[in-house]
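Just one chain is shown here, as structure tokens, and it is the form predicted on its own.
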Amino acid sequence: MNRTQARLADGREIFFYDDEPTRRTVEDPREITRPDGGSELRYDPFLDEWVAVAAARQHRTHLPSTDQCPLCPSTAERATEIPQQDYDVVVFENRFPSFSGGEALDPGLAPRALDAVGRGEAELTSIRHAGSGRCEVVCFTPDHTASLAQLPVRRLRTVVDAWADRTAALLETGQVDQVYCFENRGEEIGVTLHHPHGQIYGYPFPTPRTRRMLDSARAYRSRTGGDLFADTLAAETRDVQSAGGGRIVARTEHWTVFVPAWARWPVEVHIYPHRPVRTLPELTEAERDDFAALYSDVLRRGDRLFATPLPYISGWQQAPLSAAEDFRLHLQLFSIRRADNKLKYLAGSESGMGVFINDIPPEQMARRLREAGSAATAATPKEDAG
């Protein structure tokens, strides 16, 4: 791994990850300070969840013009968030974070506060905690007009190393229980910066979605004696023999890509490692190499599904530090696009009650994704010749 660590003018950390060994001297000439106002965690007793309130994010940069992009390399005329004239992959602390550091969140805080409410010693609406955790930005390339799908596999491999390195570092801070490395792509998804980038959230608690998955895995083992993640992968693999070819999209030595039978979104794929790995730092060099090539293929298939590039959210599900139950690292990618000119909006049932209705059968989407790969293979000689 080729990493250079430095600090920006306001004290935030920045990390450069280079494809090849590179000597960097990093100096940020700007006169900037961190925005006023951090974040606060407020407890929702109805859903047993923490909600982050981060007022400073209201003033974050929103869809700037290309010549004002804060993620492009700095030039002699304009200093950006990245004080270098070129870079490969960069990770830095978000200037407008949802989770902004501070004292670690005690998992017993909410239960104790509820006990105090029962004794008449506290108000139900006053269960709060100062902001904790951390938010970082990941820039995949200096090319403002590129996308992750267009980058060479070597660059994707560097991105994987950056994700793994930052996951390990954040889990060692004492403030973070779970790390989520993710990318939002496309204005339809809500992206506020066009430059190809992702984010890393270090949550001070296990997220509600992960807690639900852990509860399900625990209940499944108690009932069947099996590993829910391993058995799901095995079932999807066996289903390849079914009519239509099943829901497997692609399979390599170390990974399997499939559309889950219960997919909520028009386009949804899960990528599972064949080995029971809990977090990104545990991946071997071979597994990382294999994933980089496979993920490039999956992203390109997605971009061939519709008339325009696929808007999506893609993120790593990693085990929390506090989880003792079975959990398998995996990536989930989904899109709200259901046709060339149609999006799936989360309306009454989805947003109001959490019950999803999928317009595209998972088996049909898996077939389309497989065909997108076959079409690309058949077209490759012609594209190379052009």
Given for the second form:
There are 2 protein chains.
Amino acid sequence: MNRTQARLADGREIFFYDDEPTRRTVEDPREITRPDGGSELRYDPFLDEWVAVAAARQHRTHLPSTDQCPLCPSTAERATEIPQQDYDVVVFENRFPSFSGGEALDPGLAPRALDAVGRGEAELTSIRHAGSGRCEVVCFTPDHTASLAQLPVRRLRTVVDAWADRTAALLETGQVDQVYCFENRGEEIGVTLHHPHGQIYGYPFPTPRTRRMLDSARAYRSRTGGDLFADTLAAETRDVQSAGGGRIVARTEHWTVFVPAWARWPVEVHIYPHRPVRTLPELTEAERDDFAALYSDVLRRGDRLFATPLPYISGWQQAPLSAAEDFRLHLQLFSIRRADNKLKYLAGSESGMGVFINDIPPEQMARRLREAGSAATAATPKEDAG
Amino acid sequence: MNRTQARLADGREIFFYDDEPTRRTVEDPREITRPDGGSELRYDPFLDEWVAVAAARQHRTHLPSTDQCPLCPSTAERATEIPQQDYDVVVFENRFPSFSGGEALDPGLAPRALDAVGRGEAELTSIRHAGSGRCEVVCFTPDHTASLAQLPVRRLRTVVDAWADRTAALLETGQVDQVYCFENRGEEIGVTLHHPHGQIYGYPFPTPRTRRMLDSARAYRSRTGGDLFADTLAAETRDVQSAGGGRIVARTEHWTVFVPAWARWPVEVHIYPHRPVRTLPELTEAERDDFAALYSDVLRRGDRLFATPLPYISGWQQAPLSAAEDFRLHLQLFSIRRADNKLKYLAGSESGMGVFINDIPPEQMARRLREAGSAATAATPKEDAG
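Instead of the form predicted on its own shown above, give the structure for the form predicted together with another copy of the chain, please.
The next block holds the full complex; its first chain is the one shown before.
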């Protein structure tokens, strides 16, 4: 791994990850300071979840013109967020973080506060904590018009190293319990910057989705004696024998891609490692190599599903530091596109009640994704930006 | 309540609720049959939730032109879903339901299936149930270009009766455990029909959001001895004394409107009845009258927040039949609009991990909603469609 570490003018950290060894001298010429007003965590006693209130984000950069892109390399005329004339992959602290600073979040804070409410010593609506955690931006390429699917596998491999390296570092800060490396792709998803990039959130708590998965894994272990993740992978693998051909999209030596039987989104694939690892840093070199090639293939299949490139959210589900239950690292990629001209919206049932309705049977989407690969699995990435 | 009950040509039920006693003879002249393929429930063992797969919905009517609207009254030339030349409020079974038919969902089905998985007698990925439950459409007015906020309070009052009457009826079917009366408003929310309408979902299970609220209410009761809903309302009421003026937007004899301290959405208001009722049918005439006027006011405030009418999701949180825990009926209204030209998207953090980030402090939104009412609370509804 070829990493160069530096700081931006306002003190934020920046890390360059290069495909090949590269000597970099980093100096940010800007006179900038951090925006006022950090985030605050507020406790929702009904859903037992923390909500981040981050007022400074309301004024974050919103769909700038290409010549104002803050994620492009700097030029002699214009200093961007990245004080280099070129880069491969770069990670830096988000200027408008949803989570930042502060001390670690004590998991006992909310229960103790509720006890205080019971004694009449605290207000139920005032259980709060100064923002803590960390938000980082990951640029995948200096090419403003590219996409992750179009990059060489070598670059994706560098991205995997960057994700793993930052996961390891954030889990050592004492402020972060779970690291989410993810990409929002496409304006339909709400992307506010077009430059190909992802994000890394270091949450100061185990996320609600993960907590529920951990609860289920624990209950499943005690009920059946098995590992929910391993058993799911085994069941999907057996199901390939079924009449419809099952829900597996692709399989390599170290990874399996499948559409879950209970997919919530029109397009949803999970990518499981065959070995039960919990976080990205545990992946071997061989597993990383294998993943980079496979992920490139999966992204290109996705872009072939509809008339336009697939808008998607793709992120790594990693075990929280605090978790002792069974868990397996996996990538979850999903899209709100359900037809060339139709999107799936999270309307009343999903957003109001948490009940998902999927219009596309998972077996059908798995078949389409298999077919999207059969003609072109070995093809090179597209040349144009699409 | 002035109700006329009938059936559409394909057997679906239809109910007319009129502001004044009205004699209706209903005959649907169309030759239509129900679309093939009902929905199926699939169990997600990771989140312990049922997901509906409803393939027939993929071909549902999508943004038809005004002269093809299926929710307008029928004319001599065109038979719509509503075989009447005029109506006030009408409710009918959705032609493309996410939940319909089948037997009741046994709450023990998933646990028993997991036991069978443990014994090697069932597949983890095949825990399913034929669709059950019910989906209905509620038209608020025959006027295609109106909105709920623009209708007379008398009409909103009829809508409340329709919601309450259908809730009571669905809870008696034996197929429905929880009833969600809601409205998706605006194309930004994913509305596929512009005619002013809402929906009623009769879920065959307690929804995930509600289950978590019930779990919290039970834990809160045992921890503090109090009712989580009553205590929240009391805390919000006390907080009006705080420097910022608190988060209460409006208060009437029977209802309080507030922005929760932990609001997840840029605009989010909850409307609580002062009496601890669990479902809509329990509301008295006086409470219904009061709500109709208040809700009209709240909707009009919402439409004054931004340059364009507020896109929103608004729905009634009602207690499931199966719940024994503390619960209080309340309306939750929220919007993804965060500025005149910006929407809040559910991207990676929200959709992938369940962690919400709100860019607008709840106290600020409460103040804006109070101000949106101060100049015009008593004003009559707008004349134009906006």
